[in-house]
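Only one chain is shown below, in structure tokens, and it's the form predicted on its own.
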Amino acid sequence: MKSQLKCVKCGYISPGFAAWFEQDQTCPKCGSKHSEAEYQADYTQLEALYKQGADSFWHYFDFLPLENRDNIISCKEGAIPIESWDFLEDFAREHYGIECRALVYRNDLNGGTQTFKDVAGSMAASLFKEHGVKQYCIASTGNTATAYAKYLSLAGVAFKVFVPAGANEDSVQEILGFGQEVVRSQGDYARAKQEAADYARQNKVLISAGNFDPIRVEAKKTMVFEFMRQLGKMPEVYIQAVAGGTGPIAIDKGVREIEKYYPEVVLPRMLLVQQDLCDPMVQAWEQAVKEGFPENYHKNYPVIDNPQTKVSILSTGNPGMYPVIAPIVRKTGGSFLRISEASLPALARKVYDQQGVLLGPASIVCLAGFYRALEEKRIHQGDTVLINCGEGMQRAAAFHKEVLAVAGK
């Protein structure tokens, strides 16, 4: 067995996926959902793996925990090339007198449903197919319903996503497309996911285990590999959009995993972003700042009911994942950061117009970060800024057309 799952909390080990899936992907001596995935392999193969091309994230098989690679479901994701965008490296030095390299990780360009889910999604269908998996249910705002239904609709596996009565249409009927089932929830998205929970524990199918999932992470993980494949090294600063936060979780998962073995391999300065009318997070950060980080600082966050953001997939108002996200962004020496979302379509065509490309809100949530990272003099001479910018505009119409709306240059 190429992997077993230890309990993060307890240290308590589980067998492998087949385990933790009988285990209803829970702890059994305290409990926990919160494991993680350790292997028995040689991660100096990774730098042969390095001078290779990649057409997914499956070029890490060998890393990853699926046993057989005729189980894996794939539509060649995760390895999505990175870009320079000179318009932002041009702005940083004319307007702060910062040189820096500023790169766009787009996962608009990835196979499946051109989102940040991608990957998640192949690997959820890959080890259900494996360990016969045939019903899987979540509570998602968006992107990680849209994902995980077109590629366990591959798996054969049927799947019933919950959502908040504000979810976008788009999403809603994609999801439909791909034949599986929806469910909208009266209320927000905490509301939703209590009615994914309560559904999952009587019909006794499994459920999302959240943002720490440890599908999630050993898939988004492959990042850190791909950042070394593409790069040949880290970048200094990781910009990305958060509602949960499994992207962060997954870095420091991967960096952890390979750092005795590559010692230059080392967490990038965090830098996580969320529009103003959704940032519970950056309001936690804040009054742990202005407190000077007490004992069980990453403890206490507000919680915004029925947040009324218009970026519905970054709408979570509970941070549940606060608490595991906020010691690794201080470990980092980075920062929660705050944008107007009345900025974004502004932003959005000025990326149109520049690139020709389409991003969708939450991606120019994260671009909108690098201008606030300026701002708040959080990038440096000679960093290396790597944004990860996370859908494209296929399911935002009503974005698309503010965007189209304001003049270009």
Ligand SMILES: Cc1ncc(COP(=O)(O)O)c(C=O)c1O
Second form
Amino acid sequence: MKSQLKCVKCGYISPGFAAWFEQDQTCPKCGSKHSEAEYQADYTQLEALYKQGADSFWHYFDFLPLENRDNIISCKEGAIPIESWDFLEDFAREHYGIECRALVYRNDLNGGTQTFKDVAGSMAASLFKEHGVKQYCIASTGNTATAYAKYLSLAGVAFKVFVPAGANEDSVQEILGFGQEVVRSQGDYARAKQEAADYARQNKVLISAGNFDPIRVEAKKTMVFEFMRQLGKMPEVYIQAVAGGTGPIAIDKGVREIEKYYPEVVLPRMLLVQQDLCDPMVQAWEQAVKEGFPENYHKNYPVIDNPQTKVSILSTGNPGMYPVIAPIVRKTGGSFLRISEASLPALARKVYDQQGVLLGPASIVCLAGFYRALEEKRIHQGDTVLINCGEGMQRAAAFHKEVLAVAGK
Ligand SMILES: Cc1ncc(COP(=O)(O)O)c(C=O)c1O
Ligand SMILES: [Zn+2]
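Target state, the form predicted together with this ligand; input state, the form predicted on its own:
Every chain and every other molecule in the complex is listed next, the one we just looked at coming first.
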């Protein structure tokens, strides 16, 4: 077996994903769903992989939990370009006197469904093929469900998605188009999650184990390898729009996995961005800052019922992962940032005018975080800033219209 899963809470070892699925993705000793994959791998091989071209995150097969390459289900995802966007660098120089590298990670160029959820979809489909999993379900606000819908249909896995009321209709239609099933909740995301959990339990169907699900984390940790391959170093700053928080959890895991062999691989300062109409993590963080980070600060967060944001995929009002993410952000010297949802169409238009790229609303939340970070003096001279833009415009028809209605230059 290439890998095993270690319970983060009690240390119990599950001997690989066959056992993990058999155990309903739960530690049999303590009941926790939070386990991390560990490998018998030769990490010195990474350096050779960094020197090669890659056409998907499966380039790092030896450091992923799939046993047999024949089970890979891929649409060329995860080895996407990191681009330098001059207009952002010029802005930082002209307005703040900051010389930085502003790099954009182009998840809209993923071959699956054009979001940063595609790597997780590919990993899930491949593992399910390997272990004979035939049914799966999830509660999702959008992009994870869409990615899984595509990849699981390629693997012949029947997939049921529970979406909150007011879920993005473009996503729903796309999921249906992949031949998968959608259950519309009458309530918000928290309610959809409950309904999915009930369904999974009653029907003994595997359900996504949430934001620290090792399937997702193992796929997304390859971001660290890609940063090293494409940049030759880790960025000093990492910016991402955050809802559940798999991205920061996975980067933390990736760095911990290889730091023993590569001490130069250190965590970037994490700047995690939320829009003002659904910003529970930012509120929690501001409170912690005000109180000087008292003991258990990370367990103290507000819940926003039925958030009124139009950015449906960033509509997690109950930030259940905050207790895991806040300490990661803190140890990196990072922060949570609030941006104005009203500012998104104009910024998306600017990106279109400058780069010829139409990005989806969650990507623009992330980019707005770059400007906010400058305002808050969180980007320093000489920093390399990695902006993880998570999606294209494919499933955002209403936003697309708004963006094109903004007067261009
Ligand atoms: C484009 C995009 N950005 C950001 C996020 C938030 O990701 P995370 O789960 O890491 O918080 C999502 C999640 O759906 C997304 O699709
Ligand atoms: Zn345990």
